[in-house]
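Okay, so here's just one chain, in structure tokens, the form predicted alone.
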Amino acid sequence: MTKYLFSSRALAYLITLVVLLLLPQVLDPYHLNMVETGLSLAILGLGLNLLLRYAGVLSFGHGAYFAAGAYAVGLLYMYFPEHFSFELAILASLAVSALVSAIFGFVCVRHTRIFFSILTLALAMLMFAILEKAYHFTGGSDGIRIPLPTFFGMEITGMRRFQFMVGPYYYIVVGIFSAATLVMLAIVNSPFGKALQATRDNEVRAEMVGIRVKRFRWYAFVISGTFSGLAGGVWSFVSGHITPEISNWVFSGEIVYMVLLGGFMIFEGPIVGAVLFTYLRLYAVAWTEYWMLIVGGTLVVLVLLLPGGVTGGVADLVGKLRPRRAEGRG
């Protein structure tokens, strides 16, 4: 425990947290809102990477679990407005996304490789069809407006929505993001995380030593989906409006893209990728209506030149500089 508390990673996390807490002093409200979006997507990226990096399977349907969390918030407001509080909304996001991912995961983990990916994609599109066609229940393509909830029994008064979102709510997002990152770090370094990596490396050997491969993969699927639902719940308040598009295959593809952009082989890679993707999409959309070409082009360049993503490239560069520095000292 002590070696983790005084490690360079713990120091980097502490510095990052301090920087995040100081950002409201230097950033304007618009960019603070973008950071909130980036941090919400970072939780989603961490969830997807549990499957990709540690279980060795690629999901193209994580938009479904993100949507499950966001719609849990929206439906709570639509049908139980008297109970629409932030704490209940987040609990609903966790419960609904865990239930959906448990059902979908039960089907998907029986397959691997391309069959797993196709199944996750198909189930996400099934979710998209339900959200869009069940107009009288979900609002259909019009979606659901998300108003400000109460916070532990207190109503937000004397402050406009945007002021609250880039004010007190920013610190709530930072707190949830920090807690989610530490929980995921604990999961991947736990005996469960090590067993999951064993199933990724060699299923046969893992089964021989007593690991129930499909059950462990299902557990990982549920945890991954629940993280995605948490991200959807947090993001729904930032956005203020949710539509079925967040369960569409395009959004699921963007989730995979941002994880690859940051680098899926390093734990913090999806976090970096989520923040970079948020700003890349912002400036690409503002620059041209063909912004998808920019995103696609950067993905091609990324795969060819930086297969390990941005964090992987930085790690390689640091690795190359270290021996030279040592030689120079010698």
Given for the second form:
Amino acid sequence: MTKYLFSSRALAYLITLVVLLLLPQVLDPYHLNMVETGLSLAILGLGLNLLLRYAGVLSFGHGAYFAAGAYAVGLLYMYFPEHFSFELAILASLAVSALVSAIFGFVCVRHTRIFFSILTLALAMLMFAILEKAYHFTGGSDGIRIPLPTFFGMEITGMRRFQFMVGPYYYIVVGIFSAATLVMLAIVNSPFGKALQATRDNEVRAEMVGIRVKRFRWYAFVISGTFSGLAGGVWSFVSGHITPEISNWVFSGEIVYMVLLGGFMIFEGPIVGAVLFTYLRLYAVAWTEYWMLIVGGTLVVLVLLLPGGVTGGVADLVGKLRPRRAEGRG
Amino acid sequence: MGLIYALNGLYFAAFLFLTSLGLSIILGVMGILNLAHGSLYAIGGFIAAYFIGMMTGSSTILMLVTAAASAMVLSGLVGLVIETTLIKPLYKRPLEYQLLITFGILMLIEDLIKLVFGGESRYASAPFDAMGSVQIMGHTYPAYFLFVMLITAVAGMIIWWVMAKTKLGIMLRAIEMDRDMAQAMGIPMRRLTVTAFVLGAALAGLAGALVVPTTPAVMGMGMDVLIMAFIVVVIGGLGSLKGALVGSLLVGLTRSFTVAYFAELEMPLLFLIAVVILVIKPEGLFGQK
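Next, give the form predicted together with the partner chain, keeping in mind that what was shown is the form predicted alone.
First the chain shown before, then all remaining chains and molecules of the complex.
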């Protein structure tokens, strides 16, 4: 059964990848840019969901690690413009977000439930306050402009920033997104992932069988934060401009919304959620100045009527239409 | 100047106390961190600014009473509606859904305010101007700030009396201490939960009404105050009246003095205090686990 599931999942991934690679043939640059945003946020959603779904704790401050990754890129450009290459920028994103989440996580994993959520929120706001107030180091609320980097020693010449961003860069985003998804899938199915779920289901029992609960939760926090940082790094080029707002708790709330929209009980849920959220927000903003009414309204309806998110709803529907295929919840 | 900063700090503390009290009660009694609490404050601010704007020329007292009453009634009503329709189904659900639904309500209210009152800032400084200023030890100080402190002191005492002496307060504290036991003792949970929520909402509305004569009602005012109230509750402790008072004083005074001496440090310092408290004593200075 697992073999069947695995192969059907592999097939679905393959089809998704082919579709993603073909999208530039059919989509205009504007929408391609949205897909890039959606895929960056998907990496962020996968990161958050490692904590929410597998470790059983809700971070309401994951914007902080996304910001850590994005600001690593921004500060690299500000202070070492001669070394501003894409590979170095992404490495900096990974390193800085891993460091920040290791420090913040060390503090947070001592608590669970509401205290965990409150602490993550407060730490993210601390980061927001620092990014915004340290004007001379971070550009304050004006943020930092992110120009085109060099790629493995190559200068990008002969095309404009936007052309590059919706051209070659799209394939880089797809590549990083695919790699991140596979790595996360491997993590949640590894012995570590199973142990993490054991700490979620019963902390005392997990401790009894020899799992060091806080240590494992901390590892999960760092992995989750590093994924978020990678997302921030990738996204900073897509957006071209970063501000402290991404560390504000409102953005962190939107990340949680995104993951729940897609459905956090299914591994791929956050990916679906991130892409849907990007488009929902885009169209709501374009359609009416009261876009928060739409986004907030869908959120309320979702929580009340469809707690499993879109993928959860589809899974339920499929389950109702035909007999359940046993333990098929990845 | 130290005296003026101290007074400013007390003024900050006063309106923070009114706002955070509701947040604290709702968190303590119902265990829900209401992210939409700041929006109830914003509703109070906008409706008060609307009435003060309408009543140009009438007496200051009448203006303030109308503003405060309308703000409390409207915020309380909105609180009643969202509690009974949207939050009620979620008490039994996991934390993430509770946080998310109040986050959704926050977005809804934010845009509803825009829809009803328009997106512009509303100025309502008439009562502030009318009250003029007083001399305190050689310094000129706006009388309105002192008035707000007085109102808060009275409101705080009433709340203290309700929580300490009346049957309602005793039952609320019982729920906070041990939910299951309180229920087993036959305390009408549903009615009390609604009461606590509406009470907290009305207090937030009052805070909003009191603040608009000094700073205009603007979009997003609820989110800023929510974060401040949130720090107060974290410092003071979840669901504690004493905690809300001490937390407000601490935040108010810290804020006033850092703004005066190192303005850049204001927000980072407040969050740092909150984080340190959370790490050392997650239930807050006066909270109970």
